[in-house]
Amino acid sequence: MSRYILRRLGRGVLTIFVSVTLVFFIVRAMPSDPVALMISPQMSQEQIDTLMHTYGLDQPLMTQYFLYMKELLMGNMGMSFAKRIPVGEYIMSRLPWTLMLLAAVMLIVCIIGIPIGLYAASRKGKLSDRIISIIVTMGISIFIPFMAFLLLYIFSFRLKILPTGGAYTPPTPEGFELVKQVACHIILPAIALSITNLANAVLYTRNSMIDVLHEDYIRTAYAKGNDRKRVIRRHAMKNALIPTVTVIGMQIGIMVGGATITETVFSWPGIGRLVYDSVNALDYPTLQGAFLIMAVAVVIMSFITDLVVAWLDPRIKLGD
């Protein structure tokens, strides 16, 4: 276990470092320099001079990067070029908010998908299973951002019953109000981001549990007098949640940086806008510490995922 946690620590520590190198030289080919929008023609050369020399604009590119990374092993990102602040502050001040979405994801795809999948398996080949197996092929399909307009079309422009965006309406609320708010406004967002995710859970959870029906200790099960539920739930379950798992584990990782659609389109504070909103500002820290949490949130997920595997199928030996 010890040799495998060291593995995993060290490919971990190499893609963080290899995702914050790659950002740090693509972001800055970007064919737009961040200089114009922060200077004011108010400015003095002498001004604009000590505004780079301030973010090390002013330097050569690899001195740029080599600098940022002592800076980074030391716990600092740099400073924001759009909000004048630490980039580690700024992004601490969103993450909550993207964290509360995948939480509220999380929830709907376990609590539906799971037992969806479960049921069409033990239905397999008949009508309500060919429904579900149509749905899911439709939700696998489905284009985010279409789905993210349609919700805010039926639900807040027609039936004008949810709010178009945002966490809560301002002036912020306090105590019981807020959560009330945030929790009708995470409605839409969790439901588009969820789609495509919750689809493959039903899919993954579905196949696995038909192949594992027909496994020869499930016959062993059924030989010994017991009946289908509990064959079911004390013996094919736990095998059959395996593959679920994992692409579960792995998209938890994915969807911190591809809540960006959703979360643009619902003005939902989190990571996701905060990326937009930096590419729009050419603000190179904050999307290089942004980018920096997506890749964390992908090794540790990824971690995460083969510890609960190894403890659900106990042949996988992690210290091998």
Contents of the next structure:
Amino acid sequence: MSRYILRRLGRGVLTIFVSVTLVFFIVRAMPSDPVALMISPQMSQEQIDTLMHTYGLDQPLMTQYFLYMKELLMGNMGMSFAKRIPVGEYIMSRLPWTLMLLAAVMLIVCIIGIPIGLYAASRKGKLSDRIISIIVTMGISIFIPFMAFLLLYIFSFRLKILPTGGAYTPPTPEGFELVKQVACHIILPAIALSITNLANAVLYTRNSMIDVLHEDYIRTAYAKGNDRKRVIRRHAMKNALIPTVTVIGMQIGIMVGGATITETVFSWPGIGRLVYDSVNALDYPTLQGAFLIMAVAVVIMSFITDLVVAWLDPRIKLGD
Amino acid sequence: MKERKGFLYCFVRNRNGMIGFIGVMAIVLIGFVGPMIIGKPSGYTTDILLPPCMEHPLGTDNIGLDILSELIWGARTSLYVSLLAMAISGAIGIPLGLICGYTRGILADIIDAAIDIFMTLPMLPLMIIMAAVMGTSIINVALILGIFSWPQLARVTKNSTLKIREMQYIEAASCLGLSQLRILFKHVLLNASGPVFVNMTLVMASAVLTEASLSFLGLGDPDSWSWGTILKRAWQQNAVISSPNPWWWWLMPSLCVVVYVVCFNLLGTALNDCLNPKGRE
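Can I get the form predicted together with the partner chain as well, since the one above is the form predicted on its own?
Following is the full complex, with the preceding chain placed first.
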């Protein structure tokens, strides 16, 4: 077990390291110069040099890299070029919004996706299962702007019951009013974003449930005189949910990185939009910080997923 | 020959597969032949935001471009980008997967770790940065898509190579004194080609999704016609929520993307079902 954890830890640190290094060099290969965006024509050469020096942009590339890594190990992600505030602070102001969206999506996936998958498995080959399969195929290939446009058209333009974008209507409301407004604003982005995840959850749950129902221990459970409900609840479901848990776990890790498209269409102030804005503003430190957070989230979630799967299925030994 | 007949028989009988196949053929036809018949869309006329009519079957947009001809030229771009992306990811992924699956040693371990790490990196944000770095031309977009979709292909190639490596005919080929390279390409790759081919159709589908997403974010090629670019313009003009609503402007390009992806996915799934003997029962 401890050897397993060590190996996972090694892999995780390596993934984070590769991701940070890759992004560091990619952003520095950008054709435009971030300083050009910060300076104004009135500045003297001396002021420009001071500015370059403050952000460490006058150093050779490798020196910049080692300095960045050193600072990173001490928990300092640098200053944002665009906002002139520490990157950590900047990202932390956006992270809760993305996590909120993520929680809403996962709620939809668990409450709707898993039961539909189980239902489709129990009706395998019948009309309702086929209809669900067709919808799932469409759902997996959905183009998110299409879904977003459709939702906006129906709910914001035709029915006029939900807002078109943002996280609340400015000026920032207080207390209960804020909660109410955020709840209204989160509905559309959450639905648009959950379609693909929902389709995946239904597909995996259905297929693995069908496989599990053919297992010997299910026949044994019936032979012992259990009724159908009890067999499915106690014997089949726990095993059938393993692939679903894996997929959901991976998705959570990836989605901490935000959903750039959804967040852009709905002007949701999350990490995905932060990446998009930072690319346009040539904000290197923020991009690097955002990718660090994403890599850490993916690594942690895949570790948690492994633990949950091992807990669900005692036959899986983590030590091997 | 018996297996080949079985495969064709199964494929023709698979209804979803045939729908996908016909759809893909139609897209290829429209993409290659369409631009020869219909001229490049030209704008700046007075026919602004016309609803579908005889002259403009799918209406026009805010600068008077005919949506139908934009879509047809967009189909050509989508095909071009996804074919190029598939070729690039195949050129990187297949050899790496073969090496990783067939040989044992440090090189295989390194490739294996690289596949694992690249599979976990957040792809879309990385591609957005790459697109901003490399500049917006259609070849660059295809290059980025290819570079970032190789790990999936490499993993599929590796897994089927692993199975084939243990087969007796590989042993027999070694005993006959054939060179390793010949065995690798003539015997291993040929037998592993089924799952690899299936995965390539899926790469084509996801390449179009990503290309449309990048163009939608304004990171596509401004000089070529793309479904994503039409959508970007529509979104910037608030076409979805303005009144009266030019629904043909934002609905048609999105439907094109969805149809393209669904057709390729259906084709891939059907090929998979037919090539996989377990699924043929």
